[in-house]
Structure formats: C-alpha cells, structure tokens
Amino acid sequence: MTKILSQIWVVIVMNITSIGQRIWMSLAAIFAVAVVVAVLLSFLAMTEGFSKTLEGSGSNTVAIVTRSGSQSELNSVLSRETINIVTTAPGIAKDANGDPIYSPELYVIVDGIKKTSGTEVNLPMRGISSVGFELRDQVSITSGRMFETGKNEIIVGEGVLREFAGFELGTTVRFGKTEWEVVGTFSTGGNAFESELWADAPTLQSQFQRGSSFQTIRVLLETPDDVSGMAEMVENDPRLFLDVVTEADYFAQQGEALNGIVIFGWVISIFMSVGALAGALNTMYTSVANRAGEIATLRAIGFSNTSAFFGTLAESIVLSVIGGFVGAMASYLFMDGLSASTLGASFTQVVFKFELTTDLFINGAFLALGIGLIGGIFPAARAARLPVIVAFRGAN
C-alpha cells in the first residue's frame, strides 16, 4: 500500500508541475470553470440579498393585517369601521393608558427614475403615523427630520435615495397634481422598508383622494409570534374577512417569490458547466497524449495504472479548484455589497445588496469540484488503460 501511495504521490506532482507546459489548454479550462462558478454565485448572491432585505423587515412582535387573498399590501383595503373592530381583539399589546398599540397604514405607488438606466419605476409611498414608526426596528432618521402632521412632507428611505433620482433632502417632488418636500432621510438597518417614502397618513389619503381606508394594520402583539387571539376573532366575526399573520412571517412569504430565480440561476449555471466540462475533459485527453511519453516510461520502471490514474484526476481537479477560486474572487470583488433594486410583490421596486456568504463559496467550491472530477476521470481511465507499447508509439 506504502509504494502505491508513494507512486501516485509522484506522479501527482509531476503532472502538477508540467501544467506549464500545457500553459493554454490548462488556462482555457481554468476559465470556463471560473465562468461558471461566477455566473452561479452571481445569481445566489442576489437572491440570498433580496431574501435577507424581505426577512429583516418583519418582527415576530409586530402582527400585520390584510383583506383576506391579498398577495401584497397593495391588493388590500380596510376601512376604519374594520380597523375599529380589529384593534379590539386579544393579543394586542397595550399602552399606558390602555389603549391597544396598533398604526393603521395606506400604500400607494408614485413615479421614480433609476438613476443607473433613466427608466421610470414604480415607488411606494407609506402613510404612517408616529406609531407606525416606532413599530420598526432599528428606524433612525439619518439626516433632516421627521415630517409634520397635515403637510405635504416626506422622508426618504437610504435605499431610494441610493438608487433614485430627485429625492436629496431639501428637494420639491411632484406625484400627479401634489407636490411633496423632502425633509428627512431615514435608514431601517437595510430591509425593505428603506426603499420607502413615508409621509403623514391623513395628509396622504388627502391628496390621494382615499377617504378614510387603509391598506393594513400593524399591531404589537402582548406575546411574540402570538396571533391566536387576533386570529379566532378574525375567525369567528362575519363581518371581518381578513389574514392576521406576524410581519415576519408575512416578509418570508414575499421572499419565496425568488425561489424561481435561484432555480434560474441553477439550471443556467448547469448548462453552463456542460461547456466547462467539455473543456476540462478536452484539456485532460490533451494532457494524457502529450504525456504519453512520459506514462509509458512511468509504467515500463514498475509504477501502477492506479498512479497514472489518480495523476491524471488530481491535474483536472487542481484546474477547477484554482477556476473556482478565481470566479468566486471575481464575484466577490464586483458583486458583493453592490446595490440594485427590483419589482417586488406590490409592483413597486425593493432596494436590496448583493450579498455573498460562506454557504454561498461552499456551493461554487462543490461545483468546481464537480466539474473537475467528472472532468477528469474519463482522461484518468484512459491513461490508466493505456498499454505500454501504445504509449511509447504516441509518444514518438
């Protein structure tokens, strides 16, 4: 066992060591496999950013609640009579005088340009009150202040004015016939209430011609991830027809809309490592006939098919390690913490950050590995196979 060890330990690191002499063949498959391993991180990174900006919008201590069937905030519609009755439900956390702590809260969608292509996009806008805003976790106003109850006065989330033009602080906007004035900027920690404009709910049913609805409401529960209550009342009141879900369950629920684009990104990345394979194997069966010379020698001295065989895989995987390596280098260097933004579940566009992880490197390094060992163990099998004769005529 010691010699044949031994064995394949030298020829490994012969073949590793000649990779220079096959310099072009071994770069063509270095890239395909980094082409790959990019392409695949490049998608995950996306979906794992979106995903992350969706869950850390919803709190387990927050409820939100939606006409029954909608899809998004934006398909719901609660008039006051129904909020009156839901905000008298068990469950719901209350003040020091004893009134429930609930933020009845209106959706509309406004006119925005992306700053990246010029193209208009849908916005949402909020209508809040002072309650609204401190059921969020970790809200901050980051610059100016907070708008005033009854004036058309905004503030813009970090991520609007990331990547949308005309909201800086101090600016006049225009939404149909009103004209608005940012006077705040604010930051959520990066979720999905940043890519908001948030403004007084009165003033925006005003200018917007919504009477007294709303299109949810928001509620602190007494107990975390408790809705029971809520829920049996919701249940047992026929003039109530509604979905009472935590916020972090409602913003999960968003998220699975990208499970879609992750398939995407699997199915293109696996076409794509037909490609990369194809290369693999074609640099590998080059290397074994160039090599040939030298296997037929190897095997006339006494060393094992086993050597050749394992020699020749070794040399593929290395190629498709150091391709992964580099495609998850260059996926990190010009796709990790880049902003963009894209339609969400209200037809209005969320901010959001590419974002790499470790679990992410861990899937590009098995694909890699993949595309390396099936690449390899074809050209193995024939090196290992290769009678000694053959060799020495391909050889010459």
Second form
Amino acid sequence: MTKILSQIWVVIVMNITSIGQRIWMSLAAIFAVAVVVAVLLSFLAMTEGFSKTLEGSGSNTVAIVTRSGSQSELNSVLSRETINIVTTAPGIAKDANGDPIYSPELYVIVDGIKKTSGTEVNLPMRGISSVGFELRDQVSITSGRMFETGKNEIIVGEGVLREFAGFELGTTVRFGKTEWEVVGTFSTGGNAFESELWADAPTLQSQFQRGSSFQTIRVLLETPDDVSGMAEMVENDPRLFLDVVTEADYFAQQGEALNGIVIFGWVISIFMSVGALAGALNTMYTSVANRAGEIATLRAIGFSNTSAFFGTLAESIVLSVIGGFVGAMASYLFMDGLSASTLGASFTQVVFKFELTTDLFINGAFLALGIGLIGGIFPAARAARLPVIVAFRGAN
Amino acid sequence: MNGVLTLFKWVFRIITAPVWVPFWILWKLGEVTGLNAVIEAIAMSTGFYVVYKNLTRKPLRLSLTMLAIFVAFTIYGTLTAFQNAFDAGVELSADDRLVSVNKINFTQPLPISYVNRVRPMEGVASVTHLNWFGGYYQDPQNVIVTFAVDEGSFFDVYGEDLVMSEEAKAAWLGNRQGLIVGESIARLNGWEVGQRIPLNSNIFSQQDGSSDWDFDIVGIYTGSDPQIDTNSIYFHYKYFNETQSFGGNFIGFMAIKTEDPDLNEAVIKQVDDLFANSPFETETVPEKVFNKGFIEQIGNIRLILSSVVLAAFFIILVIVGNSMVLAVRERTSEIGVLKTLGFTSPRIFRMVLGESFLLSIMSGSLGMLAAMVMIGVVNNAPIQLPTLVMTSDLAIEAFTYMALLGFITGIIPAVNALRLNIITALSRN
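Got the form predicted on its own; could you also share the form predicted in complex with its partner chain?
Now the complete complex, all chains and molecules, led by this one.
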C-alpha cells in the first residue's frame, strides 16, 4: 500500500514539476477555469450583496403595517383613522408616559440622476418623525444636522450620495414646485435605508398633497418577533384591511428579488464550464501524449498503472485549482465592495455593494474542482491503459 | 474502475451529442447517397481535401475544440438576442410619440383635466392617458403590466404598434369591463377571448375594500413587429375611476402623438410651459428617452450581458489558438515534405488558415443553431420575458466573429508554416 502511495507521489511530483514544458497549453487551461470561476462569483457576489443589504435593513423588534395585499411600502395607503385604531393593538411597546411607540411614515418617489448612466431614476423620499429615526438600528448623522420639523429640509443616505448626483450637503433640490435643502447626511450601517432621502413627515404630506394619509406605520414590539397580538386585532376588526409583519420578514422577502440572477449565473457558468472543460481535456490529452515515453519507462521499471492514472489526474486538478484561485482573486479584487444600484420591490433604487463571502468562494472552488476532475479523469485513464510497447514507439 | 470510466465516457458522449450527432448524420447520409465520394473528388482537385484531412486527423482534439467554440457561440447568440430584446423597447419606440409625466417622478399622478388641455394644441395629432393599476392574476407574485386607459383614444396613439381587429376594438369600446390582452401574456395564462377573469391590484382597492376587479377578455392584440412586447393588458379608465376608493380623477401619464416628429420640440415646450408653476408640473420627453431611462433603472444589463459574452469569447480564443499552434507544430516535418514536393509557401499558408476558418465557421454555425433552439425554448417558457428574435443582423455579426476567430487563431501558425525552412523542418525530428 505504502509502495503504491509513494509511487503515486513520485509521479504526481514529476508531472507537476514538468508543467513548465507544456506551459502554453497549461496556461490556456488555467485561464479558461479562471474566467469561468470569475463569471460565477461575480453573479453570486451581486445577488449576495443585494440580499444582505435588504436583510440588514429589517429589525425583528419592529413591525411594519401596510394595507393588505400591497406587498411594498410604495403601494400601501393608511388613513389617519386606521392608524389611530391599529396603534391601540396589544403587543406594542409603550414609552414612559404609557403611549405606544410608533412611527407613521410617508413614502414617495422622486427623481434623481444616476451617476453612472446620467439618467433619471426613482429615489425613495421618506417622511418620518424622530420616533421613526430612533426605530432604525445603527442610524447616525454623519455630517450636517437633522432636519427641523416644519421646514423643507432633507437628510440623505450615504448610498444616495455614492450613486446619485445632486444631493451633496448644502445643495437645494427641486421636486416639482417645492424646494428642499440638504442639511445632513446619514448612515444606517450600509442597509437599504441608506438609499433614501428623509424629511419631516407632516411637511412632506403638505408639500405632496397627501392630506393626513400615510403609507406605513412602524411599531416597536414588546417582544421581538411577536406580532400575534396585532395580527389578531387586525383580523377581528372589520374596519382594518392590513398586513402586519416584522420588518425583518418584510425585507428578507424583498431581498429575494434577484434570486433569478443566481440561477442565471449558475446556468451561464456551467455552460461556460463545458467550454473550459474542453480546454482542460485538450491540455491533459496533450500532456499524456507528450509524456507517453516517460509513462512507458516508469511502467517498464515497475511503476503501476494506478500511479500513471493519479499522476495525470493530479496534474489536471492542480491546473484547475490554480485557475479557480486566479479567478476568485480577480473577482475579489475587481468586484468585492463594488457599489451598484438596481430597482427594488418598492420600485425605487436600492444601493448595494457586491459582496464575496467565504460561502461563495466555496462554490467557485467546487466548480473549479469539478472541471479539474472531469477534465483529468479521461486522459488519466488513457495514461493508465497506455500499452508499454506502443508508448515507446510513440515516443520516437 | 473501467466500468465507471465507460459510464463517464457515455455521459460525456451524450452531453456533447449536439455537436457530433449532426455531423455523424450528415456523414452517414453522404455515404449512403454517394455524395461523400463526389465531395472528395471536388475537394481533391481544389486542395480543400488536405485542409479537411488535417483538421480531422485527431478527431478527439477536433471535437473538444469544436465544443468550446460551439458553447461560446451558443452563449453569444442567446445573450445577444436577450440584449436586443431589452434594446427593442428603445429601438422600436415611435419617433412621433411623447410621454408626459409628473415632473417629480412618473409614479406621481397628474390631473385628468390635463388631457383635454393638451388635445387642441398645435402639432398634437392625438393624446391618450394611462394609469398603472398594479395588477396581478391569482398569485401576488404573478404581476401583470396592467393599465387603465382612455379606451376612446388609446388606439389613436398606439395603433401603429398594437394591432387588433376592428370587431375586437368595437367590442372593447362597447363593454365597460372589457379587457384587451397581449398575445404573449394571453398565451402564458391560457386566456381566450370571451373568458371572464378576476384581477387584483396591489395598489388600489374597491369601495367595499376588496381588491379584485372582474374583466371580460374582449380582444387579443399582436405587435406590428415581432419584438414589440405584448405582455401588457389594458382596460377602461372609467371602470377603474368609478370603482376604486381613492385618488379619483387622477391619471398616471399622458401619451401624445405628434403630427410630425419635427414638431416634438415645439409640443414638449407648449405642454411643459402650460403646466409650469402649477401643483402638478409635467415633464414631457420623447418615448425613446422615457423607455431608455426606464430600462437604465434596472441597471446596466447591457454591460453584464456583454461582459459574459466577452468572457466566453476570451476562453475559446485561448483554447482554440493554442490547439491550432500545437496542431501545426506537430506537422512541422510534413510541411517540410509538402514544400519539398513543390507546394508553394503561400499555398501552405492558405491551407493552415483555411483549417482554422473551417473549424471556426463549422462549430460557430452549430452554436448559432443551438442559440436558435434556446431562443425558442425561452420564448415558450412560462415566464414573462420579452420576445427573443434571431435577427439577420445578429447572424451576420456572428459570422463576422467566426471569421475573426478563424483568422486570429490561424494567423500565427500560418505565418510560422509560411516561413518554415525546409531544412529546419526536416531536421527537427
């Protein structure tokens, strides 16, 4: 057993150290695998970044109330009356005075200019109160100050500043007839709220002719994840047509919007792998043909055909692994942290960053290994079955 | 061990079947009909035979290289068709059509009274209005592009793109709950004329609080061009306005047909000036600009798709180029012999280049055929996608790339063969 293992080891080392003799063919195989892995990882990093951004937005201590069936904040409408009723529901946390802690919010879409394309895109403008501000985790003003109530002032998320033009601190922006001054910028730790413009809710209501209606309410829950008290009340009150979910669930669902891209990425990558596989097979068959004399010599002096098999297989896997590593490094260098934006479920831009996690690297590694294994197994079998006499003849 | 290998071999053969089966059939047919012999005779006299023999001397390497090219062109054909379909919304938009939306953003409403104020303007041929309904059918995930429109003027503005019989138009006008549906979306949902269907809205609700509306499908329209998207459905604004519970007498946007595209600028100015400084200012742009902006919102799809295509081409360039160099290098002594026999260097140059062209064009064409199959599959798939079309432009472009690939991968070995000195060639072995 040890003898076979040491034979295999000798052949592997020999094959790998002789890669230099077949440098161009080997580089072609490495390159092909690298490109395939880079393409796969780029698609995965994009969707990972998008869903992380949205999932990071939702808190499980906050519930979000929307009109039944609206599916996104944009489509929902709640009247003042509805809000007054639903905020009496059990399960809502109370402040020191015994009043429920809730934030009625307005969500309107305004135009912004996307820096990369120079075209108009949909940006969400949210009307909130100081309670709404406190209901967000990790929220902080990074420059300037908070807007003042009753004034046409906005604060903008850092994602907006990164991707869209015209919202720098101190500028005045015009939405229809109304003018707004950017008085501050805020960060919420990289989640979807950073793609928004925030203003004082009553001011936004009056400037956008919204009367006393809101789109959503966010309430602080007494017990995290427990919306049963509110849900029960909504169900039993014939005046209420509402959906109540935790904010975490709401955003987790929206984060799935790009899941189709994952499938698309895999299909494309696997298809491209077939091309890369052809390259790997070509390289390895050539390698076996070149080493026919060598293999025959080893066989003649007593090496087993198993060692020829594993030697070739190992060479193929080494090439693919190098390729996979190069591809992963390239996508890490060029893609990780890349800022982009796309339309989210609320029909507005969501700013996110490409994110390459360890899990994704494992996917890339599997793909590379798969190519190496399949690309090596047939040539390895040929090497193992090479008749000694034919091999010698071929070497001449 | 051998059993596993045989299994693998068969799996591999089956996977690669699209590449080799057509050739095998062609070859068999040629054998039976005697066509092969005729071709051989012609090929012999033209020198093509040597090219062909050279190409097929290592069938395994040939099929692997072909497979790589095949895959790249399948990806190219399919993804470019996708890209064209996305661009079609912009390319096919009418030059004489303007879209007028709320200046704040197109999701903000406009008063319905605006339509009648725009209609008599100089240069305006017709105007209609549309309102996004947020419709879905049965499942909230099954969102359908649904608009409440002014049924009277709808076809005045969109009639050149959307084609429907006069009877169906009359039926639509005569039925308050009438719904007209596009060919694609009708096929997807199995809808037929005469069917009564409920639709839900994720934005609006009826006065009784429910969110479902009943409709009679009265007509199925088609696109005047195969690339015109027919995934939208349209119903009467009046039905919508009378039954919904809020936001009455507001519309989403106006679509204006001008008498001549040259008058666009003048009409845009008239409309936007008229409503300037009102609570609902308008922003009027040519349809082309509006559609382009809309697609750009999703992100740079064009960049993503072309990067993938570029990556696929890069892979084959390296793989094919390498095996061509290798194939010719192995033949060094043969080329020496040919030269000794009196084959001129330019002829050998042409032979090598011909080999790479043949390889590239044969496998590339197969790839494009596979892309056509893929397009057919996608078009019939139960998902809402724009119609993909293999246009002649795309095919011509593909052949250009095949020729280019043949040239780039063949030129280095061809030049090497051209320069090869007989003595070096024969002594190298």
